[in-house]
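Given next, in structure tokens, is a single chain: the form predicted on its own.
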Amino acid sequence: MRAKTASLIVALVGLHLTLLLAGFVAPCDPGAQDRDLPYAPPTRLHFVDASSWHLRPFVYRWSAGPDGYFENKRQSFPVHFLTGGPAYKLLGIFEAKWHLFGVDEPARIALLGTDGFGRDEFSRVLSGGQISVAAGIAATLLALLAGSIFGIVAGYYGRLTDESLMGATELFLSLPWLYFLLGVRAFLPLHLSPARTFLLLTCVIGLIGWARPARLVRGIVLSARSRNYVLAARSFGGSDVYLMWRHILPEVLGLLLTQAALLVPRYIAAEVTLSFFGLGVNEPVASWGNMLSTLQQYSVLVSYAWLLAPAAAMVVTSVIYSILADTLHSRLEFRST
């Protein structure tokens, strides 16, 4: 169990650190276009040429021919590590030009190929992951904050307050969230800056998803408020705010962590769905959703499989969070027994 938890933590930290340092890990500017290389396949790394083996990997340039792209082997380009490249904002604050790897011009290294505008798909997957994962995490925090407040208040005070708030949760739970989400977003302005669109998406997704955490929190609070130490603290003059903060909230923290691990991939999928249909973050800013929107054309879907990379990244992220949720749930059950 400890080895599984350690490997899970490493995978989760590695995922978020890679996305956080996307500008450093990505070899290219995610918005840079090369109209001479539309839909170029992934660059092949080589260690052997016509003469000998090489310890440093190298690449060849793609050239367009009558039957598609082919490697121009007249000149090879070694892959450099910790090299200079296009400028980017490190952590969104500091301007930097160092990249984890890259090649000298005029060659390009596109590990996941290019899109229809010749933009590096690997760099765009990392840049788009910053938007999609950040939207999922921010919406989760908002949903859990609202759900915790309503759930604690409903469970602690009971009676009419409980009936009113739980009636509202029943209404939200009965709605088909996807169609409701699309309907709410459709009423909002479409032509907004990427920053405003991101904030709107986060607020809409988070405020729609508060109901389920609220019901779960309310159930724990109903049990916790009648425990002996809570009754003793109340008899000694503890205020409602003190009791909820000191004794009730710690009881629901484990549940909130498990819910966070479950909700993040769900809300990432919500952002991807909205952007896929053109209701989320729009070009030229990358997100996993608008990157996948090009696959609505059947010819693109069947011809350029590497454009499915954002979907693969979303699946990997969802699997990591699902395993984390299972691990947290198992630990909570073990502690309660």
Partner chain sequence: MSYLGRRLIRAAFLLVGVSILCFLFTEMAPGSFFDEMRLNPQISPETISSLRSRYGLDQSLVVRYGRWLRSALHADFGYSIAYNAPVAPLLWSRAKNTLLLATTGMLLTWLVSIPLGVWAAARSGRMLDKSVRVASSLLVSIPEVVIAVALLAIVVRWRVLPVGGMTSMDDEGLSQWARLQEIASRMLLPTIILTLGESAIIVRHLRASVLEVLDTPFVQAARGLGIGRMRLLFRHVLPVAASPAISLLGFSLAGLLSGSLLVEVICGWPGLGPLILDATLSRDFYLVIGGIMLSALFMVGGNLVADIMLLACDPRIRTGALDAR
Given for the second form:
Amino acid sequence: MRAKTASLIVALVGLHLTLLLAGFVAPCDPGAQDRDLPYAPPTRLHFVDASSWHLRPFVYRWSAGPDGYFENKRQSFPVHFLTGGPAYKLLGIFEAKWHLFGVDEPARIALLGTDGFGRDEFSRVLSGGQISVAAGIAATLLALLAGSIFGIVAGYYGRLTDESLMGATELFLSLPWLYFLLGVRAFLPLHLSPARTFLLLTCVIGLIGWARPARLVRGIVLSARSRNYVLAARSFGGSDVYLMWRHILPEVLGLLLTQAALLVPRYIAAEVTLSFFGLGVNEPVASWGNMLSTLQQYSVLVSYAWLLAPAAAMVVTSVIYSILADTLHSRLEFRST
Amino acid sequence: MASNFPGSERQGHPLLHVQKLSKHYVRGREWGKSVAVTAVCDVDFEIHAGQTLALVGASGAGKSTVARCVARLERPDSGEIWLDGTDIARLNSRDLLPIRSNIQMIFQDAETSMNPRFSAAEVIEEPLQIQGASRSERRDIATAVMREVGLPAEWLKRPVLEFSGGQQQRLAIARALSTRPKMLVLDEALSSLDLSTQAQIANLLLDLQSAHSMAYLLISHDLTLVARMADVLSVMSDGRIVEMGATQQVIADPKHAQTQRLLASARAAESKFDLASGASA
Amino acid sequence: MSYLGRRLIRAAFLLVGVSILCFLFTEMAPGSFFDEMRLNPQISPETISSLRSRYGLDQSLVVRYGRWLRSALHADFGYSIAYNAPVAPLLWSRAKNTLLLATTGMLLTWLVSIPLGVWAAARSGRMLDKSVRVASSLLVSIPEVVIAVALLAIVVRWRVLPVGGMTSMDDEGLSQWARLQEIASRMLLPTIILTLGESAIIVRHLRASVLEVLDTPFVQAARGLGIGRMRLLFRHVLPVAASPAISLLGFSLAGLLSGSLLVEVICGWPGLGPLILDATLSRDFYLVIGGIMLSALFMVGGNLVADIMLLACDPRIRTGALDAR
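Based on the form predicted on its own presented above, generate the structure block for the form predicted together with its partner chain.
In what comes next, the whole complex appears, and the chain from above leads the way.
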């Protein structure tokens, strides 16, 4: 049990740290194009050359030939670790040039191949992941914040407030989310700066998602409200805000935590779906969604399997989060009995 | 058994004076029209400092509603509740806040009346915190009231879940004492305890009453306990007070049919208890 | 009967509410269909403003909503600007295909989920149960886009199935039967994608509720009477365990509709999905609103069906024993 929890925490921290430090982990600028290397397959790491073994891996350059790319074995390029490379902004603030690994010019290391513009897919998966996962987390926070405020208010005040708020949630829940998402997106400007698009997406996804947490929170509040200790605190003159903050919110927190673990991957998927449809973050900024959307051309889908990398990244993220949700759920259930 | 005070004939201003108290509840709606149920109707009584008034009656008679109105957990529909010279029946929650420290309520089930996530200190200090007392003041008072209710002050840091039933009831009393109230409302405060613990807590309450000359409003269905603690006994039936008088006098010479019925069933229970001799209640 | 009556009234309120919500959203929209036109130098501003007034876009929200309601009562549901036609017929020609996909998906989902859920619960803790649990939790957690793209990649790569559209281009000469076969084969991939995602959810719920019912005294008693295993599971346990699963029906319908939108776009199935997506991209408001309304209608309808089914198989609802209010 403990080992399982530990590995879950390692996976979670690892995932988010990698994405947070994407600029450092990625060897290339995610936007840098190389018109000579469109759809290049993943660079192969070699340890053996004609003469001997090497502890340090090395790579060859891809050269375009009549039947696709081949490795140009005339010159090998060793992989350097903690090396200088293209400039980037660490955490979006600090100017930095250090990368986890890289190779000397003119060679390129593209662990997951390149896309149609010759951009490094690995670097793009990382920087796209920053956008997609951040959007998922931000939208989750928004939905949970709105949901818990409305849920607490509805459950606490009851009667008309409750009925009207729950009527509103029913309205939001009576629509298939994707139709709803597209609908709301349709009424907002199509072409915006990436930063504004990101904000807008987060708001739209969060706005649509508030209803379910609101209902769950309301249920808990409703049962917490009639607890004797809440009544007692009220008899001491505790204000509504005090009661909610001190007695009711702590009850709700466990639920919110589990919900967050469930919602983050779902909202990542929502962002990805919108960007996949061309309604989200637009090129040249990378997001898992717009990276996958190139696969809508069947010819690309068939020929370049490495372009499925964002999908694999999403699977990894979703599975980590769903294990987290299961763990939290069973933990909290265990504690409440 | 009887307490030191002669009873209802005391002179001077009463601490609590309830007049014409009425309260209805809405029991569901049908086609927009609300169906009202009268819980309490035209209830009058008064309690002097240092005195205990008991409200007895069958369940559903409206005892708890009176208690909740007096502690202002409910807003009465009509009537006046004079506490120490102020009518609290119509005050809004802001004006009520300073007055709250004068009147505290102790609930039936001590365990559920305290947040299970809290420590003893947090529980006791909560009313003070709401009243806006400083941290050091709260800590001092908490230590003092813990001692008063007979719990070691070192236990303040313990979570409330680690206290036993009787200890939790002491904690609840400590919490009520923390604001130095002039009046305590005991809503079936002893009925969930076993007999020996009940006796201990009753003694504690009586000691505290004489030490601080607090007034008690005791809601109970247990006539033995009432006979021991109350100076004045009033019997409720269907939301009205049907009989009121000095406790011993009412028990010795019940006038109203409802009182007679209550006494008869109490005696029956007692004799059954005698037969069982020693079986726990 | 009054139970159903109340549900119907509720459903009507819900639909009105959704339409109001949609119009409130249009109000916060800064752009319109004509903004794209405005960039075109060949169209004069006068033309645009006359078009705007023709479609009533210069009116206030209340007036627009009133007009839309009237047109909804005439079964037009507004006027598509891009297609220059009433919305309802446009939607309906596509909705048929979506319904075909969604209902097939739903049937298949239940056909797969019921035996699998019951079976897994009956053999809880064994290999089958474990693998069902792992597979379903994996499928639940993986986003539908990923499942769709991955399956499509496989299918396209190895040319297992024809993909794209409902029929091939040269279907004129085909017989009715061949056409049907063609449609069925093209429907297979989208249906499988839909079923995979949905049945994972239902299997999990059904398994949990069957396990719960297996624990109840009446099942223990029935077991004590020596009732056969299959009969016990499907005759005694399933009807009781089904009712929480049936109330999932509405929920799963929502999933299916959302899923089918996605799948239709990815697989090129000519349903509502591509239509709504195009309408969204070209800001064809009334068409989008019509699409949302239609999806809400499907949902409300699905929930009503679920209610009727619940009514049929849970006697407690018929007698009002569960009516908390």
